[in-house]
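Take a look at this single chain in structure tokens; it is the form predicted alone.
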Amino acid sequence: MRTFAIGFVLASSASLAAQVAQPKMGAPVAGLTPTQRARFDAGRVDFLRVVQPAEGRGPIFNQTSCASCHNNPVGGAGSQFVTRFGFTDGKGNFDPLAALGGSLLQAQAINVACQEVIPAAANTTALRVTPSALGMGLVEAIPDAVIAARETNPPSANVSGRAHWVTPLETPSGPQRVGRFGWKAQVATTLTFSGDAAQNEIGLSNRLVPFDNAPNGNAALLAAWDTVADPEDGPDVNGQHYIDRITDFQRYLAAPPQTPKSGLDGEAIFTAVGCADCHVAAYTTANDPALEPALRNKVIKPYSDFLVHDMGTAADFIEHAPVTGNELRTPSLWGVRNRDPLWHDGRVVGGTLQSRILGSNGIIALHGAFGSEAAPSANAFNALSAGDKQKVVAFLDSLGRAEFDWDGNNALDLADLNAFRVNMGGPFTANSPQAVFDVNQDGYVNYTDLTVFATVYEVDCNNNGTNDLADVLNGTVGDANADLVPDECQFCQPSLGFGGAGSLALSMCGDDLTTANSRGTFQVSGGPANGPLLVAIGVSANPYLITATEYLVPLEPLAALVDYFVLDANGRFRLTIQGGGGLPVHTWVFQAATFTGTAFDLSNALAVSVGGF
């Protein structure tokens, strides 16, 4: 086996250095320095991190951290909800009762004594739940040009959306940006993004917001529960704020991955209905000197146009101007395979991606509601065959499925690496469910795909702080059964202790060698470098004494004693075993020996059963 991997990883080298797996949800875009990713890790710290109100949190807030809501994974969407209220006096114009502390509801305060409530004024309530922020800084960095051009050229004369043209929060003096962020677009970048949330959703106000909402507009109740003097949020000791923080860990978070890429017969068919008039795939991001090469010049595939439309019945009538209540931004598409609820409100909530998407009460008619411009595409998939309907379900399935996961659980793990072995071949579509596995798209699962597969794989049963399959692929390890799982994982020879004082130890792992066609590895380590090796084998133990603290386990006369092997440069040695074959089961007890230049040093004695079919 060890041959195999070495000669495996020669052929594989050239096509791995082509082929890089997409991140999964929640990590860092590829590419960042190791300064930028330190920023990375140390936001996420903070998102995660539970604002006291000894800090400023409150005195009125929604929750306490930004991963209180968003969690699926951390950065991700969440099932959390705020409340939006307003009055609509049924003649097209709305108030968002700001005196009275709207739109937004802070449910949670510090103190029961300026707690909000919906005030009595209010006859319009919605619900929205928490969007992603997964690749938020990608985002941002499409330029305004091109999002607003769909605006003047709409794709077909079913849509009409318009780009909310929004103020940064830290460049009050303009100029404007389209907005892109937020279920109005109301927000066009993320530093703009955590500012607000800090301040409206925790309750921490912030250099770009550095004031605390006074409860239900009660600026006495605000005096009487506001301890901590605004702006709350202060410079660290590296002059850096907590929204500067949690924009670090926003910006560098990679975009969903989607699995297969490209190619899936049901994107065709999402095109071919309309769905994708708003839900445009790709963008290139800007080629601006002034950006992290990471997030600079990338293609990209969001699935949205960031512009508002006319939802008709299903939107959610709070007005946020110029925005009306009838209009919503298009959601992001990237990551919908994980996200459970759905809709701006949340009101397509449980079952499977499929019952969400295609049941009676689901996206598809939602979108076919009165008055919603995204009806004569909703009409049309509800033409099209069943076949058809799940084809396009199946591509959404791809919107957020990291590469290898068979499963589709999100881990890399074992389930995933046996399910890679039994597909290996081909020829595959992009339609296949092999698919999942074949990276560079090249219609078959191999080996290239496989060294692709050892760069993210995510378990470690040794703890050596290298993943399994890497290790296999490296040599590091032994897998004489070829199953691409470190023989010291699985089935080991039972060790009877003795040896000796020395750093010598004997193992022999793999399979059950009493069975058919089974493998070990017989492996030695902790010898001197390129020292000889002796094997003594017996048929039973009788340890004894035969230094002042060396112990000899196999019962003399010996079986055999094999002279001939010698250590590697690392003081190691390997070597296949095969089991089962025929014979008649027999345990037999072997126990290897060095020479330190001194004296023997002995290793650890096992007892090997072996033969049986």
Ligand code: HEC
The other form holds:
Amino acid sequence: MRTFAIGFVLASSASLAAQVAQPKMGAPVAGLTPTQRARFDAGRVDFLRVVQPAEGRGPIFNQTSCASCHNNPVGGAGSQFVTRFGFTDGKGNFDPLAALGGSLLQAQAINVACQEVIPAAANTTALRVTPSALGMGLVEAIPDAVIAARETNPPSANVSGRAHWVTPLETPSGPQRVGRFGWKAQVATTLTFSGDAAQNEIGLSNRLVPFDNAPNGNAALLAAWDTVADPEDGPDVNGQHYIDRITDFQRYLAAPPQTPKSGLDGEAIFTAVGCADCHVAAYTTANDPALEPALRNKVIKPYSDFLVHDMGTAADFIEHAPVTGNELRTPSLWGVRNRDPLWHDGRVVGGTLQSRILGSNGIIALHGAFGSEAAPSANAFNALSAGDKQKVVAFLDSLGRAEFDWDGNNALDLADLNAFRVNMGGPFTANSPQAVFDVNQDGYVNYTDLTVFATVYEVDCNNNGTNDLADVLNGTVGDANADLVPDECQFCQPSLGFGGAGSLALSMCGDDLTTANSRGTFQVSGGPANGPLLVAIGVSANPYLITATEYLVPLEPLAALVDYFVLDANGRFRLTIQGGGGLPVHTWVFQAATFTGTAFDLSNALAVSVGGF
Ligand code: HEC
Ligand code: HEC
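Right, and the form predicted together with the ligand of this protein, after the form predicted alone?
In what comes next, the whole complex appears, and the chain from above leads the way.
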């Protein structure tokens, strides 16, 4: 007599997901060749690597690696500051005090004797917080003419952005390009930033900037402490320099994800109040055959015009000629939900994204500063209803959110999977919280979306090298309780041991079968392909010695049930066991046996408690 029902597992094999999830913050762009992917990985190692003084770090520097500042995630933004200084006369003329080591302060030194300080002559200082290098290769690939056209044809009478034309260090004889990186749009290419930052932030002279900075301009101090010959960065065995390797990493960094990809009411409001006059949503990268296919002719959504704008009294007052002390480049907003602090000097810090945007000293208030080009849009924003303001914040909160990341912690983990299960259904709109799961944006959170989730889910509880959701959908593990978690990682019935010399193994995992509506997976593995399977179920755990070494457990005193099955091509067998059953809790002993062609092989025995409910 069977006291619990046995039914076959429905093993559904996941069809190849047609939709592709966006890369997470800090991941490489999709579509790299294996060689390019290897260059990304190698460059990431160098981006993280502490450059040693013996290699040329210093004598003055700000930090020891790129990632000591660009750390959220690696390659992204950070909360570290650098200091700029200069002298401003009463007539508004700015002197960067280059002869005294300006305008960038190097705050550290290899020895206190050559430590740089803010010179007494400086009467203007400004902090600059670390911006993000995510999506750099894509931004670099925006054609100059596209950016410059918005200077010639501004989108509204309120704004008058200017393109900052600069000469890349690697092409000193030109042509000039439109700068787009740095708070003053002072750099146009990734390689230039690598050479510039290697020398200015780490103190590593290189082929683009082949000398070290003199501490506060003091050449004698530099000579005394700079013991490594310039340029300090040189070729590796592949002929690549440090600055080339970190350039590979940055160029291949994917754009931050945006979820939902489109359709939020808040974006329409953002555009309507004029934010998008500067924070321009979308570009198509150049269709230039010289570019890697992964970067070429791609639609990207950075939400910036890459022009510099007068931000009035909220500016930094550091001139970067021809960019004035009042002008700052519109920062990209992709990834903004994960950025804290905000603003060029990081003055908007802490709290929630909502408080950073709406707070009394927050982003909107700063855009409304006296003399700011963004004041009309800030005023229009302030006239919105509280509900509409919330919608704009909800839109900003979509910038940097990965698909399926319900709790927004940038990890695709069990909490997100559980939320997926309870939020399946529809119809939903882009404004529904469920939209983070609706990767194909068809209005429904369903199995199709789940197959895409299975390509990016990050938990691997059984450590088999495949994420658990893919395991479940592929049927490589049992999931009798249908919670999308491999049963083998959940409650397992205790094994009594007694296994034979062979590899046949028996397990029953999933729910505790003494609870209501419980299900578990009865699994035999390690048998011969398509071999016979005998399952014995008894009531006592007294071992009965049947060979010199093997004990058959359920036969003592008498097997309650013996059933015959066939193993599959992987030598495996699986059944769903239903718990509960209305009877008092009772313990059954299970054991399996197979015939390997030459011998019988007994599995371990299990003591299975069922009943109760
Ligand atoms: C001490 C902290 C610090 C270190 C170390 C540092 N950076 Fe930066 N990074 C910054 C700051 C601050 C800015 C903004 C500079 C500015 O515009 O004044 C910046 C800007 C950038 C940008 C421009 C991003 C954009 O879109 O505006 C890139 C690219 C970059 N850094 C790359 C690097 C690389 C590569 C290294 C290592 C060689 C490096 N950084 C080391 C702080 C740092
Ligand atoms: C005139 C151009 C312009 C307009 C219009 C504009 N912004 Fe900005 N925005 C900027 C500039 C420039 C900065 C950087 C200023 C600074 O850091 O000193 C900025 C910074 C930001 C930041 C902080 C980004 C960071 O990384 O620190 C957010 C968020 C933002 N803007 C949102 C908005 C919203 C929302 C609106 C509409 C109400 C808006 N902006 C309208 C130019 C503009």
